[in-house]
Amino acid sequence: MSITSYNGSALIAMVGKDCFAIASDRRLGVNFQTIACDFQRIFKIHDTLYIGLSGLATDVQTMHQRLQFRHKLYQLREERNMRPETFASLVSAILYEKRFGPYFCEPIIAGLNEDGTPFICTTDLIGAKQLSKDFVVSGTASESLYGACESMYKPDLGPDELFEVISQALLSSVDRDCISGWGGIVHVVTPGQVVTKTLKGRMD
């Protein structure tokens, strides 16, 4: 079994109309062994920035914590917060720096620009970044994930058919996938107001 597949994790990241929403299943385990149901892998950055790391507990988070401290340090020194695609770079950088012995986490970031427009990008190992202008998924659910988003994505949902949509493609894509599941967290980002939600998913 591959290193990045020892907890389980399902990712998911969908842009709307000027919003946004990332999800995350709540296991932590080792194998097919459960330790945890409530386990954090969706981190705000700021207001309008979510990462969303999925792969080795461990290095999710040891690499939240590094991405936090040098976000407080470009706040610092900028005297503002760090766009989506700026700190899309600095984690691909962080990633690609340790090439030859790699965090074991697959990130997703998401966040709204100043003038509302979504951004969502996932990353490899070492930092080879993936746009995307509709969705992106990562995690040990990821096959599954694609087709229930493939099928059930359209452009331009509100937030509350967002959500639904998300939701509905997480729980979907869990439920194949043994070491992933046991509920979910659901943000919907909007240049206003964050909403988040828990969902309670199957426990077996």
Given for the second form:
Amino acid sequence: MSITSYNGSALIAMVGKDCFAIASDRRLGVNFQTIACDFQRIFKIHDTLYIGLSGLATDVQTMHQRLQFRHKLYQLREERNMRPETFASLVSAILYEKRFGPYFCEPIIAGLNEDGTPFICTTDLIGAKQLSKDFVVSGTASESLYGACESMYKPDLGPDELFEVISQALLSSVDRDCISGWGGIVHVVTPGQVVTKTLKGRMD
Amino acid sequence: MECLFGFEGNGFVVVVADTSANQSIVVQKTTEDKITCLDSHKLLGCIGESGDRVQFSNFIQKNLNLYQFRNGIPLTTLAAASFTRCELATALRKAPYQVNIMMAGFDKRTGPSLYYLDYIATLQKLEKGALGFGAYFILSIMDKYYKKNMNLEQALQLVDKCIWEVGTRMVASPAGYIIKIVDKDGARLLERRGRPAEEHGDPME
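Mind pulling up the form predicted in complex with the partner chain next to the form predicted alone we just looked at?
Below is the whole assembly, all chains and molecules, this chain first.
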């Protein structure tokens, strides 16, 4: 089994009207054995910036610790939060540092700019950034996720509709992938608030 | 064919490990203690490559003691588990420790907790978990019979069932087990147990 499909993961981020949603599955597995159904893959960097990390779980946790450290230092020095584009460049740089011995994780970054417009992007495991206007996906179920998102996505959805669309896209895709799933978690972020909901899906 | 498992009960965590130390086809020792008491209220169950197992668990124990000497208070279980994960993660891309760990602890404020930490430094807080070849059987037994907030008697019955299943269904299953507990009164040995003999019968009934 390939190293990026050792633990199993599925992640989506979608852009709505002045909001974004980021969702992940919750399974932590070791090959075909399931260890936990509450593994955290989406991390809050600050109130309007989230990063989701797919791939090898140990590198997900290491990357999260490194990025949290860098952002906290940035906050101390600059006395403000990082903008999403800046953070995406930071993620890309940290990943490329390890070009010949990479972290086996593929992040998706989702945030709101200062003017409230949403920003999403994804990078590969060595930091090649790819911005997107509609949605980004990552993980072992990514091919399914691309198909589901492409067919279900519509531009300028409000927070509630965006939640429905992203949840359905996630649940239907992880049902086609045996090593991701076991529930889901969705964060819908608007300039004023974050709504987090857990999804009940097929636990298999 | 090692096995290490543990689960949370009502105000305590039970950790069980096998007590066999083997080298290829030879059984060198049947009374090996694979669960280290890190401090008064923490247990570290550790299985894997024998040299790494002993050295790494001692290393973590000494570092946690050092923190307590320097700062006057012990680390919480989560902090200790995070520290251990960082040591494993740093060594992973240099000279990996081939050890799988279950860390259990009792904190005054948050109560009992159990952490799964595999050899590639994946950390996850769990209510019940198992490692080693025995895990293939134990996880299913725990899925069926584990309930939240079990008392000590029920917990030991579950341990019995798990040990019996491994003894019956696993080839070259371990000859003995050691059971340790951590609760508000501290981390201590509960009992050492051999594989249940034929005449004890099936605890599933």
